[in-house]
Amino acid sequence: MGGLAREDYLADIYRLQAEHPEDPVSTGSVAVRRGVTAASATAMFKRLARDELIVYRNYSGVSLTQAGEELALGVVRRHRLVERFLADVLHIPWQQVDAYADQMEHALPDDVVDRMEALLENPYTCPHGYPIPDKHGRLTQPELMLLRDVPPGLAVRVARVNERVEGLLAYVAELGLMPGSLIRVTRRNNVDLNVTVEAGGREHILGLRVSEAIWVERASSPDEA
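Generate the single chain structure for that sequence, in the form predicted in complex with the DNA.
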């Protein structure tokens, strides 16, 4: 009854779709993300399509049906809430919570998830800044901007850090650029695309690989504490 692998496929299809809203989700991209062969992904697509959780046409990738998206959002909700729980209640470093949550997300009864949410006082995002769907799968996406695109002089707040970029989370924590941090972009080099930011009194020069993995929002809300 469980459907462990199923849930991971659905959630990964959801995330891939969210990352590239244009094109359909290809067999290869799912296989790479899941760490399985393309043949395995094809086989799973057939089962998911048979159960009407995805729409699948040979050689044309997949998309989630209504039912599939609902299941995917449930997994994503459990994942991000348990990440918050692990970070905030058990004080586990944010570099580790994604892997742990990947394991736990399939075994959490709804009741437990809902109570965790209440205990955490209904957080909006996971520790990396990704939004947490509510109990009904609803999701509010704030307007974010890539740090790469922030014009010099602007003060912004770090909102989200891509948790999948190798080594980034530890680096970001070290620099004091975690979600919530107030920073100011002081320079942008148009040749090598480096961005210089001032954070907590220190200046850091960030390469493109970092600046396009960090999202920020206008640091304007005065109703913040």
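Positions refer to the first chain, counted from 1. These numbers come from a predicted model, not from an experiment. We call the rigid core whatever largest set of C-alpha positions still superposes within 1.5 Å between the two forms. First, how it differs from the form predicted alone.
Residue displacement note: E203 has its CA displaced by under 2 Å between these two forms (rigid core superposed). Once the rigid core is used as the reference frame, the Cα position of G61 differs between these two forms by 2 Å or more.
The structure above corresponds to the form predicted in complex with the DNA; please give the structure of the form predicted alone next.
Lone chain follows.
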């Protein structure tokens, strides 16, 4: 069980680094993500540093070594493929697949995960839009921007939705803002930082908490959205 916990810590460090590459990963942020105390996270960091899987200095945060990143990418690959299988094949609602994948990811043999990938025709992203590493740890990182930063009039495609914001996935699905959806920002309110988007012929006013949790990419042509 200790080995599984170790892998989960490495995967969460990787996810936090990917979300905020400019900031060190702190003990507190990992503890919150794992649902443990800061003391528990610190004890695990010391074990991971001893095994040369992370670089850890008191009060300076942590970073993955090459060996640590390889292990983390393996867990992330497994988790995101399981999410995709649950959503696409079993039609589990996308707001539930993250929790289910947490329970399943360590129980599946590698060859089962590989067969899932083949069945799904080698998907590039999980249902929430996060990239899936291949079996060699390679992944494609498209150039994305936060919805909050999109200027009015620009046509964009929803690429990723933060899976960790409580209630967000069901909300954006109801509005038709899931990954792949074409939208256009029609207005920005610089006072309260709301943005108004048009999707499927309807307008929606989104607060900052939502617009900071959705990443988009430019639509292929101005007339696409």
